[in-house]
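First, one chain by itself in structure tokens, the form predicted on its own.
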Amino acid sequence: MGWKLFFWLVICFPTSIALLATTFYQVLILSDLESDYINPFDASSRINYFVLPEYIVQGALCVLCLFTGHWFMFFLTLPVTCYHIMRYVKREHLIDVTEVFRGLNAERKFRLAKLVMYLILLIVVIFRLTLIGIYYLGIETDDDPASFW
């Protein structure tokens, strides 16, 4: 198995799905908080549990794309990574229990934007994975049609 197939199938695909799932979960928790189905302490503790691992995985994916020379993926993930770094340095990355309702709309819009970006990232990863898979399946074909069966 080639390194490109390994990179897209084992590293990028599960990472993209994990980022998409955690962001969707955070949007769902914020919607429940807005509808008053969950209290602010539980909502902030559930969201804050995923914030730092999401930042680390996003940063690692961005750096990995940089080091492997996948420039399109690097430039696609770079703005969110820079925004995560900025929020972490300013100590605004965690949701405060006492001020959760003040920034609820802004947090939900931010996470919806991240959800759209991660969905685009997943579509690009699936597309690249398909291309690499077709490439590696196409290398071993012969001119004889009987060898396919």
Second form
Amino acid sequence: MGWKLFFWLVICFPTSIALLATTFYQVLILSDLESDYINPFDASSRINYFVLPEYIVQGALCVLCLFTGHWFMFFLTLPVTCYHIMRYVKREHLIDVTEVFRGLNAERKFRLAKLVMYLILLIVVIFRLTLIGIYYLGIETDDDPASFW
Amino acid sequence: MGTENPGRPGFPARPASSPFAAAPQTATPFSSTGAVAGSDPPPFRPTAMPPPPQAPSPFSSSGPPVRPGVPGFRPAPTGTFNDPSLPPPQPPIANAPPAAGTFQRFPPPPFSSSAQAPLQQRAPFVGQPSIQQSASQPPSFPEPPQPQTPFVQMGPPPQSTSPAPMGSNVPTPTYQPSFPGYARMQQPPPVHSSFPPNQGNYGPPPAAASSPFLPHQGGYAPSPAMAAPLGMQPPGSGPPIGGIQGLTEDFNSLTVQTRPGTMDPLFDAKELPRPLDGDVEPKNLDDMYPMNCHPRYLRLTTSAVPSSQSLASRWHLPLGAVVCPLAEPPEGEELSVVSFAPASVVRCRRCRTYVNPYMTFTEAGRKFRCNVCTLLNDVPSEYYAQLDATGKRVDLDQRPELTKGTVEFVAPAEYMVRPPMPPVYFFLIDVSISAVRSGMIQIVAETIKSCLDELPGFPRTQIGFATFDSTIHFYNMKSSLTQPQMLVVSDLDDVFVPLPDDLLVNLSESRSVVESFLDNLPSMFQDNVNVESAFGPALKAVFMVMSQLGGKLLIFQNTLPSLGVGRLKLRGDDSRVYGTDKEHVLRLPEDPFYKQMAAEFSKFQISTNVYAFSDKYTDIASLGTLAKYTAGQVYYYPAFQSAIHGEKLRHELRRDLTRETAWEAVMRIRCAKGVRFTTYHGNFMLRSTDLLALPAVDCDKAFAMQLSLEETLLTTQTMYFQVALLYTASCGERRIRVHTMAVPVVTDLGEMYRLADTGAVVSLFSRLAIEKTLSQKLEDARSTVQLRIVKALKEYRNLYAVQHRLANRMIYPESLKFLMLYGLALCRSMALRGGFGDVPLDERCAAGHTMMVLPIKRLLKLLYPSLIRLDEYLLKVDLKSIERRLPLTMESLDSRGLYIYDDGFRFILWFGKGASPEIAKNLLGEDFAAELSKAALSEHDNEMSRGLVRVLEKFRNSDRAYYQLCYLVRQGEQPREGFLLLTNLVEDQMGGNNGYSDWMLQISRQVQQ
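Right, the form predicted on its own is done; let's see the coordinates for the form predicted together with the partner chain.
Every chain and every other molecule in the complex is listed next, the one we just looked at coming first.
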């Protein structure tokens, strides 16, 4: 049981929050760029700074879910992982400062979609955490933990 | 920016309207706009404007008188004519009746003397496009025609504002633009056999209806040719009532014939339209908006902005503009430089539009209304001037910014982020063994030295040099030294700059050191046997030197970069890649290093010109990236040999160094709300969504952009575009060059086609196609071009399919008659042609980079070069023959002749087999029978040779941007003749490429599907 709590509380929860935050930050920068609050050089270097860490964290989470047998979580994170791998293989994962504006809309749409995915992920994680919380609390009142899992 | 303005959907009155109130009669003149505007009343109607009181006065007058003269014609309802014009009552004019009838069609022509009077009255009208006025009028009048009203209106209203004397009736040329059919009429294509040459435009059945106009022709048309245009108006433009005009043909057509003996269809090759006069700048708006900037600065693909998104989506050609902000004005024409000091530049508070001729002043001169966003601004007190009785500013003639479409403002300090930079030239020269052997270094050093006096910006100009092979060499040229000191950096992994302060020096202070360096440079590396190239590290080091100031970096590169960062490898020699999804990768930079450097360069105001000389693969695709994002240019001299190509390099380098250059520039194009420029094409980097960063820009660069409609419906009748280039002039002054253009908004697709500009369309097409080759196969890029042409013609055909019998005919608008040929030429151009074997990869990439910057005129010449017969001129048989361009087909080449092929980049002299040996002997000297590939053309001591040299000189002088090297080829000399000339005869079928008539047939088939 300790592992379960550890997995959800210490691994999944902070990870999904971090993913959500970086993506949100990237979307924000892209919007700023469009409305000319930031120049393309700064914008792309700021976004590019986060791209690889995000890919690694997201990929690690996906693999971890696979190996720990959390199939639902695995399938939830799989599409984004595949998308990341595809971008990386095509060497399109970094923002190209010379052509930022050409792909601006597409980039933002993809990131918004990712944002939604991460949000769902976070909701699922919170839901699981809640269940676990209820379970632990339930131990005191009820001796049948199996009813939940 | 136009987009910022809050919408004013309902806004009924044009800003300009106020002036009229004062002098009601003035308003009437506008109708004259009728020429353009009048012809299509429907487009303007959307604006609900209260008809001015005088409006009813209609001109249509002509109606009745005319009719009698023309018994045969069905009486046309007067309504037909009236919509466009609202002339003030005039004394009856003798010729009025005939003119009136016509006037609807040809507004401008009518200016007979009678017209004059009204024109003068118009004067009060400031800058305002007349169109709007006409729009306000009810489209058709029930009232009986009044004879007097006359065509006065026909005169282009806008002219009234211009100082030009209106009195002289419009010269014929004026009309030309407005009538699509006009040009054609002069040489009616045989195709139309069914129609009498004169009125060829009327289809047989409809003819009767349209005929009413015919009788009038005599009255106003100076030349018989004019008659033709009558029928040519787009149906849409006609008055609502009459289907009349709809029935006449205002398009051009080609009839598909049948090949004798077989059933194969074909076009008669002789009838196909050919742009033998080169590029023709659009003039259709000259009458309507005489204060527009000259088309050499700004051209739209169609000078009519669609009023709705649905209309725009039916225009399948690119919708956009081609801008050449610094185009060279012809000799003797000077731009007016305006300084507002000590005040700031006058601009609209809200949309930041610069003051321009279309802004209107009101409230006794205290306010002005912005033409773009219609906001009423206060006039700064320093700029205040009273209005005279007609509503014009009293100081109008001293204010070029209020009368001219192109002006230059002196920008005050708020337009600077740092003190204006001096002109900076930095030369990065490859000194590896191949560079030494080719003789490039020698010529470069000589040319730079000879240009030192002419570098712009004396005495502030700064200059610096670096050379590289496997190490990087800098030169300390401090003015206190007598000889330059060479400093060698050999650590390529961690590049540093020795003596950061003395590498870039003021030219006037260190002149003697610089000269002694240039004298010694060729001999310094004479015995260099280094084969490596540390190009990437050298680039980084130079960047460190230049990043303080920015400026222009000229790279002379001869060896594929092989050391350090940015090293490149041979690629492109694998023919199997072609035709696969990997093909386009060859045309992209191989190493992201180049893109990063380009971005850094742009950020620090460094512009890069790349001169590449290698005889082997040198990866122009990667190197060109440096030029692409820094507003630079790529010059490629494959297998450079100083003896052969030296002259070309010398001229082009000289041009590059001495032409007027705008430093640390940014450019933006503004337009009114509802329309937005979305994509930009050319060599620059976008700094924000609509701001082009151009570290250095000059007269030889053009930029293209496409626009899209943001609102479903545009409610204005006129759209304004304003190009503003903010730059530092070489003299150290910060300037803003502003080009303003007004164009009508139309609701009719036919009108868009009528006002289309082939040159701009082709220029955008070629840029789009070249960009496409960077992400897709060549084949796809070519088929996209064809597809868009087909779609456009299909849409055009649908406009007319109902009223006309179009079977077996291919129809196209007069304005786009050369589009198909240019499309073909584009597909066969160096950048898009064939596949692996047809063009070496480097040449293809270099051609692509070149075409991305070419101004329209030069691009069209490159696509459809001129072919001229020379022997008759040289033998003085026919002195006119030199002005006659021939169709680019084998059939134009007579084996007894001598021809010159000129695409603006090179000359090819073609000696026919049967040409008299006399000619060859005179021109080539004693060795005329030798291989021509080795023969050089030099002046010999005889009349004919001197004549030829004069001719070549004349051709070169007509456009000095590039130097045309002369290649000689003899008929039948294969394979040289093949790749030099025959593949470039775009009308002939060659290998897998279509010939012109096959291409037309293909398009015509697809259009009719």
